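Shown next as structure tokens: one chain only, the form predicted on its own.
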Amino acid sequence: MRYFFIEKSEHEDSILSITGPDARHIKTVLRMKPGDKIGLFDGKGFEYEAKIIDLSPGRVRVSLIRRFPSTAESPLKIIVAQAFLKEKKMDGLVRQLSELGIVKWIPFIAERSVPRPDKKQLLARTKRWEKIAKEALKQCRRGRIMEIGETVSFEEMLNLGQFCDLKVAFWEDELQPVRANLLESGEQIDTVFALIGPEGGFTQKEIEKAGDRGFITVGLGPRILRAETATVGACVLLQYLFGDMSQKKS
């Protein structure tokens, strides 16, 4: 069944209009006909079955069948800090973390951040990242779309993940693996705050901040990494140990 982004999860009536590309998609790509199932998904969670009614230039009516919750989204939630780096990098990561379920986005200055952007390019690169979210959940089908969240300080970011069952700071200087008994104490892992660098890494000044506010630090491996292949691999290992890319979570 093809699935197609619609902007609202609550719907007063059963009958909804599809306009724009995906429209135009339907009726000339497709040749979808009147009777045809569709799938829809709202960003928000949910997924709709519904039945194509007619089709004209630029709009395509359907009826709703069913509405329930995705399929497609995480057991686990995980919310990337991720210091500033370089413009298309931070382009390219939104994408990538939107198709690995992250549900949260925090970009953060760190210390040896490079760009340092002012409010105004902040405003219209956030504005950007939105965008590219939504069009990544289009691409891989995902429920909802991943949140980005305003662009804080570092010690303003510590804050923010205090009530998660995870929360861990991925340092090049660290030997230990991310392991799946992270926490001794063997309790549940629901929520990860997973804090990445800039391309020169944290400082050892970060790292002990970090400490201090309960981060554990966590290495990935021998090799040195560029920083936005190390945010990916860090994504993937999170849900590979506590989400559900393993056949065990899932």
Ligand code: SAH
Given for the second form:
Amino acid sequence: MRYFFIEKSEHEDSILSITGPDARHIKTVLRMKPGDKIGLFDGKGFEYEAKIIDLSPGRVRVSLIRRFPSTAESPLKIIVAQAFLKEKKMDGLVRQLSELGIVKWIPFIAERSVPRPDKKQLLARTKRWEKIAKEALKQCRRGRIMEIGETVSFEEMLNLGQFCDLKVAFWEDELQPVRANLLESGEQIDTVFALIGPEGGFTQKEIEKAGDRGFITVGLGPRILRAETATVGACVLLQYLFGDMSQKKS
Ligand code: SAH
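Please give the corresponding structure for the form predicted in complex with the ligand, as opposed to the form predicted on its own shown earlier.
Expanding to the full complex; the earlier chain stays at the top.
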């Protein structure tokens, strides 16, 4: 079934219009007809099965048949706190992390972060990241948009992880890898807060502060990865060990 993104609020009725490029695509490229079924997703955690009522240039009317929670969301909630990197790398990461099912991305200014955007620049970037996250959602058919957090200081960022089951700082000097039994208590891990440093790495002081706040340091093998590689690798690993990239929790 073909899937399309729709903006839908809770109170709308069961007949919806798809407009713009998607409508053109449905009519002229896919040549769909009244009665054909399509899938819709709303970026808020729901998918819909819908039937085409009629098609006109620029507008396809559909009636909703069924609504169900998105099947493409991981049971594991991963929040990534990302030390500010250069602009292009940040843009790329928003797309990749959306695809990897990350629920929230929080940029923070680390001691060694090179870019120091002012308020106005940050606002513009956050808007762009939100747009990228939405585009990525369409592509990967994910049920929920990755939330973009406000850019915060290192200290503020540490506070944001306080309610997560597992708090990990990815650190190249740590030999201990991420493994399934990371928590000694063996309790179930539903939420992970993961820290990735800037191009120049975390300072010793930052690592100590994170440790004081309950973060465990973990390594990603003996090679030093670029920050953006480390972020993607870390997320894949977390999703594999505790989320939906392995068969454990189907
Ligand atoms: N300080 C280093 C490189 C930092 S790499 C240097 O300049 O030589 C940037 C970030 O990627 C680090 O802060 C860390 O969060 C992550 N990272 C890179 N390689 C890693 C590894 N092998 N294990 C864990 N984290 C790693």
